[in-house]
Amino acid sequence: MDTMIHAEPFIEVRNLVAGYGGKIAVKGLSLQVAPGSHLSLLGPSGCGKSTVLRNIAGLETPLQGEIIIDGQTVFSASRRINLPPEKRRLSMVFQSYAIWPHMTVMENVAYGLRMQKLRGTDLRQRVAQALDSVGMGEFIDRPATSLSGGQQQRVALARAYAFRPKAVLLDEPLSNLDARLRVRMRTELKDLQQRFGLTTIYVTHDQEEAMALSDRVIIMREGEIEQEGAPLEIYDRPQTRFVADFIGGANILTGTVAATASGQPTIVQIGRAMLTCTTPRAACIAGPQSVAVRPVYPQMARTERAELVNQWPAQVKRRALLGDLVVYTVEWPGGTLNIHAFPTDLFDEGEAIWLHIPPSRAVLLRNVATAGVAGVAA
């Protein structure tokens, strides 16, 4: 795992344990982020992520290991420390925003920051400054009630931001609203938190949200880190058959490694078909084998081309048109799989062409699986 972090770490913790009446939801997990950085802990539910955000907060109380906060420890189980989340100075944003509606937005915002004893114009002009920021400025005083779930998560940021925290952490924060208004938080998000310079654990299960906001992705199964990276490096190079298919979605293919060596490509019989995989991999043994495809790689040509590699007659066997997108089903002698395109050049269904994975694209997974035919994972 990459867990390389080219700063010293703003926010670290270690060895986490976490859980709740005798069930473990944390195991152990360590991890870093760098001052002014976005890390964003992604995985399905019930997976910890919000346990390890509640407990960097001081929400909950870990069972074991340390929290650390630009140098100081605010929580050791061996040394019994345990600041209190006031103490901390981090900012928290809920998915269900936590606005008050019998408060005024200024009332909303203005709550952290009276807890610091700010009064009159200066509490004012720094709620002003706050909600000018997201661009809330012209609802200072309007009633909470009168917002929408759009404008409730800007006064929820705001009021995160006002406090002026050492780090903000975020859990979920628009899985309440509207597609089209997610795709344009998760913007004015990274705008505010590149503007701001703040360090920031965003915890989400959307995948597209993790990769569009992020410096660096932390996928967690039950419990435990699967793999972590800069986004583009876990959707190129997925290690384990899970990260493969909960980012993105990728072509899961079976088979038996055929030939290895070292610093040579690894060859994987899938079906009928030899499989070229330049990908490296610490140690690839003969015997059973996965191999992930992402669906945007593999070509389609009409035409044979004789110096590619990975190159198969195949068949066009189902062809779905979604708006920008087609997606195509593909039989080749490795069994089937899928293909996204652009509607560039539209292959027909029942046509015949000609199948091309790039060896760079067809990545060995850590996991050992079944040998057998070709899968695939939509």
Given for the second form:
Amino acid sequence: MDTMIHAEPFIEVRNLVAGYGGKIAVKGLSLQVAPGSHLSLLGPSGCGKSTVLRNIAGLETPLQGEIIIDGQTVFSASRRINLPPEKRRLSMVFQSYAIWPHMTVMENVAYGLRMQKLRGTDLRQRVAQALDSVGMGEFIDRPATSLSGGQQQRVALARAYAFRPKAVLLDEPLSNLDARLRVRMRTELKDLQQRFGLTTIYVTHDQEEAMALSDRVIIMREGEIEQEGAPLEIYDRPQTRFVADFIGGANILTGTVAATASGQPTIVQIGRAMLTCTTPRAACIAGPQSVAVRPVYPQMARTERAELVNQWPAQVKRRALLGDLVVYTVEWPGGTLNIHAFPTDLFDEGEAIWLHIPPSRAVLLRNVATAGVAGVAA
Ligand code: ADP
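Alongside the form predicted alone that was just displayed, please also present the structure of the form predicted in complex with adenosine-5'-diphosphate (ADP).
Now the complete complex, all chains and molecules, led by this one.
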């Protein structure tokens, strides 16, 4: 993992400012993608994900910034460099499969290869290889219209990979498929990406997709990066409420810092509870503080355990059995808490329990109100 992060980036974007007709959609964004790795841009609709992708592909012209692909500057506002899309050797797959209905599968995949002057048996062989890699080899001579949505999307992927691009840019490629197929294609995409070792940037608003596919995830909000990290890092250490809410579920507890000192756990008073948090805190200042607790981490028990920090008597208020998962609403001195547990050891509604929140799972969030001065206060 470490070597990947420290390798020379294959795609680098520096201070990208982009928009449409005077309206700024991306506000000075920088990112790096390591060779052969998968980066997802994740965020709500309209936050600028597609705009970043289209500017990297060369389909839009940035207002400011630089874009470097495989060591070559393909765009630089200051140096007046702007390579056309075909010279960037990137492949892009969109949400709508963009399969040409009047052509056969062969012709659809061959299109980009013909541009590279491939002909005859060489051409057919490359097409067949690409189709085999997505499990569509036997469909080579079928008309494109005879394919299902999932099959069409696989053909679109085969076309994207067939001309051996430097990297692939995928914009919500699965969002037109039904839920079951999406999950299957997700696994197939991951296999493909790993088999070809292709550097990939993937735009999605689906957190599961981003978590399942990515080496790194960038959470975007209103044209800026809110947080970047490995999927688990973002899940376990969300820095802001926005990220905590966007990825996974989170209990957001609000209270006041009661004690904080360098090298010591921070103690936050939440209602009548003193919550010990051992997660790092950006700025050690007293005052209001939000804490995120993922619903999978609090523990419920029938007996008190003397050795535990962050343990309180509590009561089960509600229980919802969702099959593989049980969702509890628990009342504790800090208010109410949602807890996700397995249905292996069920607690009853109304049952008195002991609640434990591991101090390492109480994540101190960056307070949006003080974020601007956090550097000063630290
Ligand atoms: P996302 O991919 O995250 O949904 P987009 O990059 O598509 O977001 O859009 C970012 C912002 O730019 C939005 O406010 C959107 O309305 C605007 N926008 C996107 N495409 C165009 C366009 N072709 N013309 C004008 N505004 C656009």
